[in-house]
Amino acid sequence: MTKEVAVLGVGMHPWGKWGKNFVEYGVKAARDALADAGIEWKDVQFVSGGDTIRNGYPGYVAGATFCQAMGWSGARVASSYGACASGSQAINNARAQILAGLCDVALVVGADAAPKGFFAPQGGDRPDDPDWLRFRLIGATNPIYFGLYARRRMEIYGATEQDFAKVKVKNSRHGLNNPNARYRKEVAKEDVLSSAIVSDPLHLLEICATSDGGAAMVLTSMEYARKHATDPVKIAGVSTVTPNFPNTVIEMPNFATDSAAAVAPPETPFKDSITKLAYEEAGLGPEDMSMAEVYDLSTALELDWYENIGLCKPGEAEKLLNDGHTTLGGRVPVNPSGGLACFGEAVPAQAIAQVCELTWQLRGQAEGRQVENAKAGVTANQGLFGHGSSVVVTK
């Protein structure tokens, strides 16, 4: 049985700091997506929403809180919270309701309205937490992460604040064009590196935002996918793993990993393995990929990135930006939407973002930042305790 699932429709709220509900961010987006595949709301017939926590109770039940505001239909309908991945899992149980037989035709959704500044725990007293436990007893926001994976990136491979720097003008350079992007502003290397210093080596400028935006598309099978479109853009391969035993690398929220002393280390360390299963749900490789989305939280992480997902060796990242290889005009393009460094996070909608991205490029619809010849594409995102998200998009 075939894998595929057809993206027929794509749409996005724009990210930014709009100060409104999300569920308005994730009704225009999915509306947009509606209007994109050429059909009804009332043809929907499965739901599939990304939660968020911080946005009360209809934040925790997203996909009946996005078919309430948009007119209950009597559609099927789930909601996911995988952190930064529930959008991919909010894409992967939509597909599998599509690959079931369960359904034709299926509504993605995800939409966030953020806090100003970092991202904080939840309120109360949660000492069994260990996300709360991060915050409180050792004060380490997300942007210390960022900051310690950088400075490990420095002291294993020899990056330097140079190359951090490239990334973020390289990103700049791509969401000019950008309607949907926050930030359209190209920046100088001199602009990165005389920016605050957030930590250490990171500066401001090289440390996503948290923002409002929403994104949604409409999956559907292939046989309903043929009779409205020509030549629809294909899920490939999802993927949604957590880590094998022993985890051995340090992952946000934990200061700590499990002990290798008695069993092995994977062959396939965590964030390799991400896309690994999508490549292989795919019948791909990173060879075969003409551009990629991913995580950039920072950008070091972007650099460390392009080896999990395999287009380069572990130490060659810095090499790979410095001869343009990630530019737009090279040979895998990454982040051409601008990526988070544009953006900033809105949590739920990411993993579907990045999914609406590659479908324009694959489309030839992406203008001012379009990929030559885009034939296939990966998104790589990760969510807090251990939850994989890669999608392989194709034409």
Second form
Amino acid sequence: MTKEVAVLGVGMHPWGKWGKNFVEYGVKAARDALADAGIEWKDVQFVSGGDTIRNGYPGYVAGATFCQAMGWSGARVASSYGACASGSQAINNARAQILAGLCDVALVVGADAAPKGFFAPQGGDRPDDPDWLRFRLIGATNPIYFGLYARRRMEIYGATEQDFAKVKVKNSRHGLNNPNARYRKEVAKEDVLSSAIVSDPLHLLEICATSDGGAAMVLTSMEYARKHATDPVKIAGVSTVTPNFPNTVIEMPNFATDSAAAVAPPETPFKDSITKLAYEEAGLGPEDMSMAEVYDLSTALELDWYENIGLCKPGEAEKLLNDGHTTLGGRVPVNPSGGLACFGEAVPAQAIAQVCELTWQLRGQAEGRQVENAKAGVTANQGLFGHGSSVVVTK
Amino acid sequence: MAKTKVPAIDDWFRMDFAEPQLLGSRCTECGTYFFPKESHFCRNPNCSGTNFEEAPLSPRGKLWSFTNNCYPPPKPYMAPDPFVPYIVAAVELEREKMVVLGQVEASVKINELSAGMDMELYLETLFEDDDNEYIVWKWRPVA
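What about the form predicted in complex with the partner chain, after the form predicted alone?
And the full complex, kicking off with our chain again.
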């Protein structure tokens, strides 16, 4: 099992709208992660930052920005961007350094201060940028794509607005006692369905907000970890795959899918391939997972993930939800943290936060939302422009 | 005085109100279609093609999915004031085996749509300024 690295410490700055600089959120999370690991900042040999594109130049070089704020220590540094998958890019880069024997101790940090409302493309007149053009020519906001996926589930599987609303109800209960969650209020199905429609069939309460927040973790070699902790939680698989051609599902920020006129679509569609590689690296399968943290940018998207990560077959996600299997106390709770429904999205921190949650769960420290007898968990996420993101965490 | 109708983007569609077509490209080596146009290197990883022909795309297809936007999106979308919600459709083209997005003709109501419907391309004003009406492709159900 030489491919494992240890999660020696984790830390987060609570999600919210705090009106502060993103660096403060990241440093708070980093300091908590170091304290949790029981090591000093100066022990860190490699710093892996998840970038934000919404906070000027310091956000583009997030790794070094956090290093400076923590106090220059001479550590090696990298900064990664992969849109919503930036956090797992940063995790993967830290892991690669450790597994290559280039360092024993790495600190992964991601933080964001997000604007209110719709995410917008970068400014200026940029007709060569598909992300700019999709807003200009179609008004295709992110919720437009979420709405297309949600409607597709209704049209081909007979999913209902009630099913989607129940995802929000579940997640709002999961996050009630999570000290890092932004929204800690129980939401009833009627609340969801009576909130304004943003992109039909999705209501305001079904689409994740944009948040400020920070998450960090100390990753180390297994050898180093054994000297500092008994039985640390491990990262057993990380997937940062891109799609295989042709990708026949319409995805942000594209105007069209790839054409399958000359080449047949791959056997494993992109979203299914994301966790597949992480499972393979870990030598585990979906049946071995005690829980999952998936990217519920919308309620309906959480149901897509159930199928993409192998918890059930295509078209069976609504049944899995309605039978209570993905609720705390069920067979495989999904988003025990409360998910994006309770957090909102702090882009470069989110994929790191997913792993923080699984770590607390596997240690038995997820007070008020503990998955019983948790042995392994998986995260799943996707960044626009084709970034897969999945991490398998084990006891 | 009537405003001049100009395309909201050059060379993405044929400015023919009677018979509009999206203008994609096609690799002359493997036959893969692209929209918007690819004109440098074929994106099929098994193809080394670098030559492309312009490929007007099928003006009809089947509705894959649809949704709408009830709130003004951020710029660079040129939202009218007061804001007018719009529908977006994803339409599957049989010959090209690809799904293409577009807004839906303004008069269509969302409850008139269902997956699998036959849709056709249509040209309509996206926004206007003092001099011009900027035209874009849209989808609408085949009458």
